[in-house]
Amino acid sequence: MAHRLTVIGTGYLGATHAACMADLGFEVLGLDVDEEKVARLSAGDLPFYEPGLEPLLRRGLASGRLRFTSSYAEAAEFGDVHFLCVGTPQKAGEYAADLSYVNGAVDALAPLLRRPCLLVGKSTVPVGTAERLAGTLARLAPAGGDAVLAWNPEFLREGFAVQDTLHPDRIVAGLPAEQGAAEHAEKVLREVYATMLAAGVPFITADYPTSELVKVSANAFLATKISFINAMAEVCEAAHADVTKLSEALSYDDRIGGRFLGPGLGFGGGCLPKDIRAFMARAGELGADQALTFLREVDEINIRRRIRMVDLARQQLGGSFIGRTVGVLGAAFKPDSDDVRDSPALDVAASIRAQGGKVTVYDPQAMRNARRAQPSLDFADSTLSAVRGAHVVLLLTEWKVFREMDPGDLAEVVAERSILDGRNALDPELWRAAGWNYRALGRP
């Protein structure tokens, strides 16, 4: 019999996992208690944007195999296998990873389900989690150690959700210790990814703490590789170096590679600055806090970007934001989001906007999310009349319309032809060509 899945938590990777497996034969049912996000859903309205993502959860729905609900009970009589895919924030005021949708949402199924069941975990979580859920799935699920639990982590690029959930690079399955549960569950894993697994994914099992700790470190090691690049560019700049011409003579050593080192304003998101934090906090828990010290590090390279792009445009203005018009180009983390949790491209701009400047920002798909994260801010519909005025542009997320800027077109409508590239991605010749004063992070 074909397994029917559910998923618990239909935000970003709720969403993008149930319209996937739909797209793959499955039926899929998706939970979430928030009753707005199940009826834009179920009318085939993506609460987010996601490049190719909405044409799916389309297809998914007219196919007749995707479904929404807020309710836990049919839910558990719909599905065999519960993908578990709510949030994990940061708490507020600390490091620590905020469990209380995790928690909530086992809760809440556990009691209902009374027949052999497969609850998979996908949402990022400290070490230790997945045994404690184990522990209280044992104690509330009528089917007792017919309801198994495994963990299987996600490794979604915003961007590239859809490609990453139909083409993972490696499949990760936390299994009990139990072997009778751990074999049956491996088996349904198996069998829910076959396609995967028929293509030549990885497929890697593990206990449920190693399982747990593979996306905390993945994200840690690519944090630091970020910040790495870019403790490089104060170097630079100190120097008298170009930081892009060092990343590229680095991306030609096999044991570095290119990939994760683009010097620019950092990184931001959902989940980087979040998982590094919690992961931090755990580590103290366990008494292994020295082993992650340099994390702390990580972090505070990373913010002091965002304080050298605002030190950067206020020397370009001459020492002072007061009367000063600044056009804020990228509000969204990164570019083929809309995604402005934690975006260092809102971050300075609000900055620039706190200490006196006039800042109006466009962002291709951001402006919904900047707006109600940043209300003072101005906004514009376009790139030109977020310049327009403007004594100095910022370019703070590389979206692709942005990195193919026609430099005379900007020079039409600006004030002065002051550009600072936030993410090094123009061509400085290019830009200088036309006449404009182009600086970068990193780059003399």
Ligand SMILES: NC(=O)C1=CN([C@@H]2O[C@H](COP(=O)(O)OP(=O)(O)OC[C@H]3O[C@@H](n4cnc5c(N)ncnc54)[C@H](O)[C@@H]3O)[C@@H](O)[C@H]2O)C=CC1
The other form holds:
Amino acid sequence: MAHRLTVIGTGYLGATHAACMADLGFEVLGLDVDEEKVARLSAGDLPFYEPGLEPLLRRGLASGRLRFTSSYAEAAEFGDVHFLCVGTPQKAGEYAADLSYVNGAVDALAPLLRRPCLLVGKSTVPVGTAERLAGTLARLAPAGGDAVLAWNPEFLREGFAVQDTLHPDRIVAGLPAEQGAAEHAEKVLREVYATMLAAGVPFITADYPTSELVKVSANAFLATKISFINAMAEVCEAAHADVTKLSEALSYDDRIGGRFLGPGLGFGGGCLPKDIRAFMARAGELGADQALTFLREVDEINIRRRIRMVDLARQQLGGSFIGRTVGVLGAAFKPDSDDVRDSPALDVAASIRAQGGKVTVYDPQAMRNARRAQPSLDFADSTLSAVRGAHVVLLLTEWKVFREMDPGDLAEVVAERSILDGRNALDPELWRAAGWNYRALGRP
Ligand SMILES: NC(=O)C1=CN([C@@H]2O[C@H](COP(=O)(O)OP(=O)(O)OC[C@H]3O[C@@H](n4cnc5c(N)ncnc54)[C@H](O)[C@@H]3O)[C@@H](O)[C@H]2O)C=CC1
Ligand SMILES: O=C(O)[C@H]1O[C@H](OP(=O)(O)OP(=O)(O)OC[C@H]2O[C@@H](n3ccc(=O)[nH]c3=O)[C@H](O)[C@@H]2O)[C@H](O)[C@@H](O)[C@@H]1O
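The form predicted in complex with this ligand is what I want next, because the block you gave corresponds to the form predicted on its own; please supply it.
Let us now look at the entire complex, which starts with that chain.
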């Protein structure tokens, strides 16, 4: 009989995982402590923006295979496999990850686990967490040794979450040390991911710590690649060179590759920034801090891009933001997402506002989250209303609608034809030909 799955924590990761697994034919019960989220998901109303996910959610609900609850007792009774997908944000005022949600979820679930089951961690956690949680499970679960823990980190990207879940690059399974438990966990995971394995997706088994480290080192590598090209952008600015040409030329070298080599305002979001910081904190606890001191530089290069953007805007306005109007295009941390966690765009907008500028922001999907995160900013409901009367326009998130803007349309409403392209997303020649003063990070 097919395994019955639960997904604990139905945010960006969990809701996607739940809907995709239901679409693959499993019976899935999603659990969240946020009652409003449970109600919205149960009504087929996705609480966040993710392309292609809502139809899957609705299909799952209509089929009867997908349901949501806030009852741990119901989840424990229902599930053969429990996927742990709760958040692991940065602790306030520290680099380390806040594990209170992960601990809280396991503490709530474990005492209710009476029958054989597999608990599968997907949240991104500091190395050593799985081993500790396996101890919690052994101590609290009435099922005893029949409740087994595996660690199965997730690599999906927001904006491509459905595609990445159904067609992952690889599946990593962190297994317990005890052979019988490891064999059982691997067998169950292979059954759960049978569709992906049949399509040839690599399946890598490892011990707990290796599986946890695969995840954080992947994000550390991606962050490093972005900061590398942004460091080159800084040098290009000093040397009057063009980082976009540099990046293109590098990309043809297969050993380097062009992905994640996009220079601009740098990385944000609920993952890369907090994951590299948590990684540094954990390495410090392990006495391996020297190995990761370069990540501090990666973080600093990244933050410097935001400061540089604000400086460039101030320069463009003749040295001060006071009494000047700034139109900001983009609030999400990247296009095709409504996520504003550690968003470079919102950070820049808020900083200009704090320095006396009148800032109006527009984003195609992130307005609700942006308003909540930065209530002191002004918001508009379209590109043209955001830039109306602007002395400078800042493109900070490269949504398709912004990449395809007509310089002529904007010229009719702005106070000055001045644009800063924070994502190297526009064609400078096109904008300059239309009479705009076009400037970008890392290019003349
Ligand atoms: N967002 C992404 O693209 C990816 C996220 N991850 C990792 O997945 C984890 C979750 O991330 P997101 O989904 O982005 O976070 P999120 O904040 O969108 O979702 C977390 C959910 O967990 C719920 N929750 C908190 N405590 C709970 C508890 N005790 N029981 C049940 N539910 C509880 C929250 O109400 C929330 O709905 C993090 O560790 C993150 O690093 C990994 C890969 C991709
Ligand atoms: O652990 C996670 O949660 C996820 O974090 C990232 O995914 P995500 O945060 O959705 O977004 P990315 O596409 O990685 O972009 C991150 C940031 O880097 C920026 N970026 C990306 C690429 C690039 O070339 N340049 C650049 O500045 C984006 O604008 C964005 O702010 C990873 O790509 C996923 O594999 C991982 O699962």
